[in-house]
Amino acid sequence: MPSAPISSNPRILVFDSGVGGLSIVHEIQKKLPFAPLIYASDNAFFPYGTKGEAELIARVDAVFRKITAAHPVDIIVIACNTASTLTLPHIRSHFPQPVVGVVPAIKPAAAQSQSQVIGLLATPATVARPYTHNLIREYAPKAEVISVGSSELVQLAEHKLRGGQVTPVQLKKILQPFFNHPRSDEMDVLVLACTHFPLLRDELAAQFSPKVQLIDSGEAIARRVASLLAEHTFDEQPPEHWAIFTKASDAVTALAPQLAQFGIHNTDIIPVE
């Protein structure tokens, strides 16, 4: 689809099934502090990692159509590894805005790893996706990649962002497959391949040796967005941000203090059938 012209004060849509994409919002705000952002969470269909492929493609398409009709945007960021590894080709061919996806940071992990034993922590769907296997074959063909998929960790990140506690005991159980691997002592890089997981960076880091570097895609995505907007300027005043959800709930209400930390004070509910 032909690209649409970018407006004079561009608006960026950052999309996720839950709140994990707020880790991407944080990185974009560091690069583009005056950019107005719309954070969209398809909480009515959360979590994405348990849904079928055709079902997810149709759902993301429907959500984007409803949201962009109500809130026009200039760039779309799919801040969800599960959705990105599956829906990017479809969304890029059906929407005129530039679309930036989040994919597992296998390439930088392989470049940084001295031992070439790399951990990959993702949702079960991302671990199983052919897209992920292709990334490993292309960028880390000689590495031992220890892959662990967890949907529970996504829930724990959501819980933490709403003020809940995440305990070492909960994390130890999820992360145990890494330590059961025969080459676990050699692992020196861990890829956080779900945007929810950087919200638990400190808690996760405490479970591993200090030599293990934790890598995610947030900064790279922010750089890509900034490069797409390099020729555009923003009004140098506090921007107006929005949070959009596809379902009203007490959990959405409970997020208000955390959203405020990102300068997001406006909320809209856009139901999507």
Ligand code: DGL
The other form holds:
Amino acid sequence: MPSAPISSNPRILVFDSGVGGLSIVHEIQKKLPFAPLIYASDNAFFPYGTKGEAELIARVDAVFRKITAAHPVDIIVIACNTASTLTLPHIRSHFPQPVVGVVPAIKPAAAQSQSQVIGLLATPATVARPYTHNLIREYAPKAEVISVGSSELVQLAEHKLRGGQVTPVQLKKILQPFFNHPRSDEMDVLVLACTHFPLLRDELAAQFSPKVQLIDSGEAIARRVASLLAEHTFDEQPPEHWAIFTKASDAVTALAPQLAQFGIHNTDIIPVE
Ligand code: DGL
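The form predicted together with the named molecule, contrasted with the form predicted on its own above:
Once more the chain from above appears, this time first in line as the rest of the complex follows.
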């Protein structure tokens, strides 16, 4: 689809199934403090990591249509590895805005790893995607990639963001497949390939030897968004941010203090059938 012109004071849609996209918001706000953000969470269809491919493409399309009709945006950031690794071609060809997707940071991981034993922690869907396998084939052909898919870890990140406790015992159980791998001692880079996981960075880092570097795509995505908007100016005043959810719930209400920490004070509920 031909690109639509970007307006002055451009608005950025940052989209995820849940709260994971807030790790991307954090990176974008460091680079573009005056950019007005529309944070959209498809909480009615959460989690994405267990959903079938055709239903997920149709769902993300429907959600973007409804949200962008109510809140016009200039750029779309799919702040979800599970959605990006599946829906990017469809969304790029059906929406006029530039679309930036978050995909597993395999390329920087392979460049950084001395041992070429790399951990990949993502949702079960992202771990299984042909897109992810192609990234590994293309950018880390000589590496041993130890992949672990967990939806439970996504739930734990949601829990933590609402003030809940995440214990080392819970994490150990989820991460056990890494430690069981015959080459686990050689692993020196762990890719956090789900936007929920940087929200648990410290807790996850504590489970691995200090030589293991945890990397994600957040900073690179923020750089890409900033470069797309390099020619544009923002009003130099506190931007008006919005959080959009596809379902009202107590969990949404419980998120208000965390959203406020990102300067997000306006909330809208847009149900999507
Ligand atoms: N935050 C999403 C990702 O980056 C997925 C969470 C989910 O399973 O809904 O993959």
